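The data below hold one chain only, encoded as C-alpha cells and taken in the form predicted on its own.
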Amino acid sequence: MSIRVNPDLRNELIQFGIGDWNACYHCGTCTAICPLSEEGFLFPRKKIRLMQMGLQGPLESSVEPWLCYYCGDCTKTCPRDANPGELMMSLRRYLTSTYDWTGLSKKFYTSKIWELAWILFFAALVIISFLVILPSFGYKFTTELTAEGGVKLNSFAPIPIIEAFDWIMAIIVATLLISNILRMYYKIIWKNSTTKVSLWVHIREFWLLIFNFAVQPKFSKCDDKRYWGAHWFLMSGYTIMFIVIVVFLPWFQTEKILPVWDPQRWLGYYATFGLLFGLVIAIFGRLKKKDIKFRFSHVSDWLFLVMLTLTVITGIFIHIFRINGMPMATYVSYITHMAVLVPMILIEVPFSKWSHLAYRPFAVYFTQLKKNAVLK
C-alpha cells in the first residue's frame, strides 16, 4: 500500500499554531519522560516525524494527540526547545478540522475574523429575537413581581419557546458532533486498515468511553494532580449545567423563589463553582505564564475562556437580580447571557475548543479497539 506525501503539510499545520517543530532531532526524551506514552502509542516524537515527512494520511489517523493531556514535562525536558507539548495541542486543533465535514472548524481555527464574525452574528440574532421577534408575539418586559417578590422571567422568556429552541440547538450540535466522530472513526479504525475489529470488541470496550468521559483517569497519571482536579470541575460543571438547561429547563427556569436547600439551587451552585474554579486557574495561569502548559495560548483558547466566563457571570447576575425583584437588570442579564451562550454552544462545542470533550474519550475507546484488532 502506497502512502502519498503532502509537501504542503507543514504550511497547513502552521496555520493551527504549530511552532518550530523542525528543531526536533528525535532524541526521544519526550517519549521517555511522558507518563502516558506506551508501546504502540509513542508521542510526541512519532507525530513530529510524520509531520516532517509530510505523511498527512497517517497523521490524520493517529490518536496520540488526544491521549496527551499537556502536563508539560516533554516541553520542559526538551534539549532543543522544540516545545512538543504545544505541538500536540496544535495537532488537536488540526485533527478537529479534519474530522469536520463542514470545513467550518478549519475556518474558525485559522481565521480570527471568521470566528468572531460568526459569534457576533449569532449574538445579534439572539438580541433581535428578544427585543423584536418575541415582543411581536406578546412576550414583553414587565415590572410586575411574583407574590414572593421575584421577577416574572417567564413572561419575557417563555419556557415553551426557549425549551423548543434549546432542543433544536442540542439536536443540531449533536448531529454535527456525531457525524464528525464517525469521520474520526473512519480515519482511525476503518480507512486503509490491515486489521479488523469485531462487533463484540466494540461492545465490550464501550464502557471505556463512558468511564473516560466521566473521570478522565489518564489525566491523573500526570504529576500535577491539581490541574486534573480543575479540569474535572470545569468539565463536570459545564456538563451538569448543559443537561439541566436543555433537559430540565421548566424545573430550572422557574419564577418561584426556591429555598437554599432545594436540589435545583444546589445543582446550579455546584455547576457555577465548578466552572468558576476551572476558569480562574486557566485564565490566571495563562496571564502569569509561569506554568509551561499555560505559556502558549492560541486565539481560540482565549475566545473560549472569555465566552465561558461571560456566560457564568451573567448567569449569576440573572439569579441574583431575579430573586431580589430587579426586573430590568434581570432582563438585560438574561439577553446578554443568551447572546453569549448560544454562539458558544453552536461554535465551540462542535467546531472548536469544547469539541475536545467528546474527541478525547472516543480516542481512548478507539485506542483500545486498535489494541484488540486482528489481521484481516
Contents of the next structure:
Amino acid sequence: MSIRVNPDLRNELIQFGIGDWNACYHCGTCTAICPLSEEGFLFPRKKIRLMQMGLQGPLESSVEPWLCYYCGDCTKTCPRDANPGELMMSLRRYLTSTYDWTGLSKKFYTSKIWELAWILFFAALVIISFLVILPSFGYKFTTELTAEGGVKLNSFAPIPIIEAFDWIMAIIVATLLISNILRMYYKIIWKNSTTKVSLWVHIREFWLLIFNFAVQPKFSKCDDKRYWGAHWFLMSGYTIMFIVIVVFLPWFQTEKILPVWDPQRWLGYYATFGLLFGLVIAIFGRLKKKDIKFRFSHVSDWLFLVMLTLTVITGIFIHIFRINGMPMATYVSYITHMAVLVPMILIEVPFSKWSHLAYRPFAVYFTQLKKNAVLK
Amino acid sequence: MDHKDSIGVFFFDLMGTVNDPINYSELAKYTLGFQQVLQAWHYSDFPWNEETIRKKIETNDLSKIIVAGALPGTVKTLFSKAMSMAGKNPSSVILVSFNEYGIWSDKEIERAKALLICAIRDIPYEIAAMPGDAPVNPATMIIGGGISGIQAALEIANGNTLVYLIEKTGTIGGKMATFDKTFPTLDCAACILTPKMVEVNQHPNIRLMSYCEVREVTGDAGNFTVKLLQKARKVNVTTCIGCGTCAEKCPATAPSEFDSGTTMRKAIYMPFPQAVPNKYLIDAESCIYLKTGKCRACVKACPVPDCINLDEPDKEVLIKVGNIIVATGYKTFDAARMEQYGYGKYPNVLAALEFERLLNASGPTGGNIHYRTQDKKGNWIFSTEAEKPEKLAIIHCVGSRDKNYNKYCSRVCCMYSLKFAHLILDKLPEAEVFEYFIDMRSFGKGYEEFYERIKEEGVSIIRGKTAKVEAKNGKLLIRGEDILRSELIENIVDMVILSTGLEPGEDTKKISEMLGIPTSDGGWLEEANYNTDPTGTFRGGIMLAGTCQGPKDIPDSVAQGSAAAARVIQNILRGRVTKDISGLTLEEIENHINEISPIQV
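Output the structure of the form predicted in complex with its partner chain; the preceding block shows the form predicted on its own.
And the full complex, kicking off with our chain again.
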C-alpha cells in the first residue's frame, strides 16, 4: 500500500493556527504530560510527526485532535517551544474543514474577508426580511401596548412564521452537520481496514455519545476543572435556549408578562446567566492571555465569542424593553438579535468553531469503536 | 601618496537617530582638517540621485569619494555611477561602515574618526589599529582551582615562573574531586586528581591562595594589579596539624558542600580528607561563636597553641601579575526548577552530583547505593542501614536542550549517565536500570564504544524524555513516551536520577564585569574566536580555561588548561604581551598611520 506525502502540509496547516511545529525534536514530553493521552491514542507528538512528514491521509483520519481539551500542559513543558497544544487546536480547525464537503469551512477558516462577507450577507437578509418582506405581508410595527403594558411582539414577529423559519434553519444545519459526521465516520472508521466493527458494538456504545454530549467527562480530566465547569454552564444554557426557541417558541415568545417564578422566565434567566458566565470567562481569558489555552486566538475564536455575546445582550434587551412597554427599542433589539443569531448559527455550527458540539462527542464514540476493533 | 587627491566626504544617516546621535558636524570638521579633503556633506534623508552627485563631483573636481554612515554599502552603486558619469574612476568610492565597527552613538566618535582617517590616508583600519605590546610581568594569576586551573598552574609553574592560584573555597580540586569515576575510561577521579593537587601545594613556584576571592583587577595587559580578599580561615594554615579534634567538639553543623548536601559537616571542617591545603577552616555562617559570641569549643579542644583565632579578620592582599587565566568553572542546574520531576519533593529523586557522591567510596554510604531514609529526628539521610533500590531510572537532559531553561546541550550528561548505569550494575548486579534520553550524544574518542558497551550490559535505554515523576505506593511512577515504539511508559521505580546540565558558575557574571570580558549565549565567558582562539579573550593578557568558556568534559578542560598556559608562557618568553584593541586611542592610531605612510609635502 502506498502512502501519499504532501510536502506542503505544514504550510497548509499554519493557516489554521500558529506554532513553530517543525522545531519539535520528539522527546515525547507532551504526550507523557497530557492527562488525556492514552495507549493506542497517543497525542500530540504523533500528530506532529505526521504533520512534519506530510502524511495528510493518516492525519485526516485521526480522531485524537478531538480528544484534546487544550489544558496547555504540553505547550508549557515543551522544551522546544513548538507549541503542540496549538497544533492540536489548529488540527481541529483543519479537520472541521476536511469533514465539510462544501469547501466553505476551509474558506471561512483561512479568509477573514470571506467569513465576514457571508456573515454580513445573512445579516442583511434578516434585516430586509423584517423591514421589507414581513411588513409587505401586513406584519407591521405597532406602538400599541398590551393590556399589561407590554410590547405586542407577536404582531411584529408572528410566531408561526418565526417558528417555521426556525425549523427550516435547524433542518439545514442538521443536514449539513450530519453529512459531515458521516464523512468523519468514513474517514476514521470505515476507510480504515483495521477497524471492522459490528453493528451491535455500534449500538452498545451509543450511550457514550449522549453521555459525552451532556457532560464532557473528558474535559473534566484536564488539570484545571474550573474551565470544564464554566463550559458546562455555558453549554447547558445554550442547549436550553436552543430547545426552547426551536421546539417551544409559542410558549417562549409571549406577549404576556409572566410572574417571575414561572418556569418560562427562570429557564430563560438560567440560560442567559450560563451563557454570560461562560462568555465572560472566555473573553477575559483571551484578552489576558495568561492561560495557554487562551493565549493564541484565531479570528474564528473571536468572531464566535463576539457574535454569541451580541446575541445574548440583544436577547436581554428584548426582554427588558418588552416588559417595560418600549415598542421601538424592542423591535430594534429583536432585529439585531436575529441579524446576529442567524449568521452565527448558519456559519458557526456546520462550518466553523461551533461544529465541535457534534464532533467532540462523536470522536469519543468513534474512539470506543476503534478500541473494540483492536480488542478483537 | 598621490598629492593630487581631492576627496569629498559624504555622511549619511539612514538608520535614524538613537539616544545619543553621532555628531556629524564634528566628524566633518575633523575630515576637513586634512588638506586632501575639499568638501563634506551630510544628509539625513535620501534626496540624492546620480545627477546631483555628478554635479557635486564636477564642480569640486573630486577624484575620490568617501561614503560614511550606518550602512554605506546600500548607496555605493549610486556614487560609482555618478563617478563614471563625471568621467572619474568609479572604483574610487571608499565606504566607511559605522555599523560594521560598532559605532552606534556619539560615544564611539573617536573610533569613527579613526576609520575616517584610515579611509582618507588609504590605510586599512586593521593595520592602523594593530594593538601595540607592553612589557610583561612574569607572574601569572589563575582564578579557580578546579582541574583546568590546576593543570594550567602546573604547566606554567613547571616552566619556572611564578603562579598565584586563587581558589574561592577551602580546597582546590573543584567539581572533579567529588566524582567517583571518569568516563569513558572509568578511572578513579580522585586517583588522577589528588596527586596533581598535592603537587600544586608543594610546588615552589605556585602560591596557592585558597578561601580567597578576586575583588578588583586594574591595570592593563602585562601589568595587572589585583586586589584579593583573603577570607579568614580562622585556623592558622601553617600550624594546623589537621588532627580533627576541633571538629569532634564543634556543636554546630551545616550541609557538606563537598558531598552535595548528602552529609553534614561541622562549622569547623576540612572539606574532604584529601583537601589541599589539608587544613581546617571555619564557616562563619554556621559558627555559633561568630553568631552569638559564646562557645569556643574548638579553641579549647585544639592541641596546638594559638592555632585557632576566632576573631581573625578578612584581609585584602594586593598582587601584581602580567597574565590572568580565568578558570571559574560551572555549577549544575538546580533540578528543583523543573517541578514535574519532583526533585526536593520526593527524597529518592536525586540530582546527578548527589548520586555521584552516593557512588563514591568516600561518600555518605561508602560507595553503596541505598535509599534515602529518615533518621530518628526525621531528617532525610543516606544510611547503610537502609535498603537497596532494585529499579533505577536516569532521566537525561534535565535543564538542558530546553528553551524554558537552558537551550544548549551540556555535553557531559549523556556520558555521565551511561557511566552511572555502568556503576549501578557494578554495585547492584541484580538491579534494573533505565535510561530515558532524547538523543544520545556520545561524541569523542572511545565514547561511542562506551555507549555500545553499556547497551550490552543490559541497561534499558529508552528514547523519549519522560515528562513527570509522581509518587505511587511509596515508589516513583515515571510517565513518558517511548518514541521508537510509540508507547506510553508508566514505569514504577525505586530511585530516579536527574542528569542535570551545566550552567556558568555563580560568579561568572561578576568576573565578566570585573575583567571586561563579555559573556556569550547562556552566560558563558566569550572567547576571542570560537574556532581559532578558544582560549583567548578580547582583552590582552587574559585567557580562559575549562567550563567557564562553555560546557566541556574533563579531557577537554585539561586540554584547555594546558592551551591557556601555553599562551601565557608565550607571552612570558617573548617578554611582551599584546595589548587590547579596545584600549587604542585616536592619537595612537594617527601616529601609527603617520609612521606607516609619512605625509609628503
